[in-house]
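Let's start with one chain on its own, the form predicted alone, as structure tokens.
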Amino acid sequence: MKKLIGAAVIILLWNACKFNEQKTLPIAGNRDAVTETVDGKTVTDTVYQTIPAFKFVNQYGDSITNKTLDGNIYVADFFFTTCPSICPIMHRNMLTVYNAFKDVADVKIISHTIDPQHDSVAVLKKYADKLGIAGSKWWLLQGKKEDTYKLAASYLVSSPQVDAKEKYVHDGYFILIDKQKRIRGQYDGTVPEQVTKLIEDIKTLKAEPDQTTAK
């Protein structure tokens, strides 16, 4: 009997450890090792690539910066309202993400237009209305084209030599960014299975300790 009880305790403890294992997402992008002296000891820390500062205008005419997204996990993509091919597919799929996190305060979506000459604030608002989105969950952003392409280049993590126009503007990628502005995932926004994975990865990311405590 004692052996049976002992075995049962071991199984329970093993199951508890498995239950408490925290799944985490990889951190993508470039990284640097930074060494400094703390309290007389040499400490080496890893500094990861982050999304740089930016400033655009959303479909309501409000200024949106990287600071506006502080404390938020977000998904980014690039599009233009007159796109006849992948953009409608992408944003039908992004609506699934929108609806999944509509009532979650710290998850947002930002879509950058690559055709600011046509996609004025009024055009973006009309596009948003057609999608059926409202409020501050999903922002459609407009700014100088060169600024948008420069920002797109910062999302490149696997092939930095690839032109940002080709990688993110024409291929329909969704990019997952954490509260520290680090890249945590890339997904083909035209493939429903990839969008499902994105939703699951957002849930995983939200459960990470540094995401629940990040400011």
Contents of the next structure:
Amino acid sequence: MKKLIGAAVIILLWNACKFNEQKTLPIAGNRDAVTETVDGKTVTDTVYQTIPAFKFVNQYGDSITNKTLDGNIYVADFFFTTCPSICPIMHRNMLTVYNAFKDVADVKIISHTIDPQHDSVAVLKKYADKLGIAGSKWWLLQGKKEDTYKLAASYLVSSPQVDAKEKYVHDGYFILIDKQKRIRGQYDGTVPEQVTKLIEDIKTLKAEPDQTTAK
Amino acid sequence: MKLKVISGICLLLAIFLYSCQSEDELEFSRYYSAGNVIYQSKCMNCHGKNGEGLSALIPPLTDSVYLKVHKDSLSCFIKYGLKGKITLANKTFEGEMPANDFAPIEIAEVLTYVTNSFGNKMGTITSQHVGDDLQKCK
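Condition change, the form predicted alone to the form predicted in complex with its partner chain:
Following is the full complex, with the preceding chain placed first.
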């Protein structure tokens, strides 16, 4: 009985905390104050760092650009199909994200291969099939290596390094991008609790006013 | 008098059996817990916390029948890696497992862990057994 009361108190407290919780996510990256003259008035706006334009090919051989992702919240990560270390954990966890938003139209997942030489479109398609993903929720993207590495930098993750034993070393981060292409969160994709938080954060983000109105 | 002798022998036998068994058990738990540590650092990323594998990319370690049938090859799989088509848990896998530079005792430990976790129950795989199996790797 005592235990029960204890549990009830904890739940109550936790809910109380939740009630006070901020309902928007922070915005990461550099920001600039830009002063412009609009209609003869001076206005100052905060301009946040955004993900630059890119162009890659997905596992179906379709061209995917930053424009293709317009109107979507998306999660990005970096991997390669022959990665022996952290990628299996990352994609086991990403499958949880995939399943959580399977039927939600404006949430997508993109995984950039950092080994495009090996990971051709055919290899990526096979990997996707084996992973058990289909449709257009989760794209595996490949393109020029320099482009991918440069893009990694704009997601604020460290640039992949070549390593004799592991072939490549890279971060296991999942990066959350909003419809304005701003970085809204980074999560360690190898830690299940962080991935649970990512799923919660996507729901919070989806409810923000400038996400529901963005096209 | 007779009774005393008989009960004495019985007692001895019981002690003998008991100590024997606990010796085995001790060995098992030594192997098992060392194997758990190796599993977490060298295998878990691919095969998962509960040996669940990853879709059709990485096989699970929960197919007891497969493990039993391949008991004598498991050491070779761990030491030299595994490649090519295999069928287990009602699925076909065609992946590649990297080789591990393990001593026989480490292989024995991790195999004892794997074959007695995730619903498997195969008992201790000794370092002796591993040594013998490694001689026969193809």
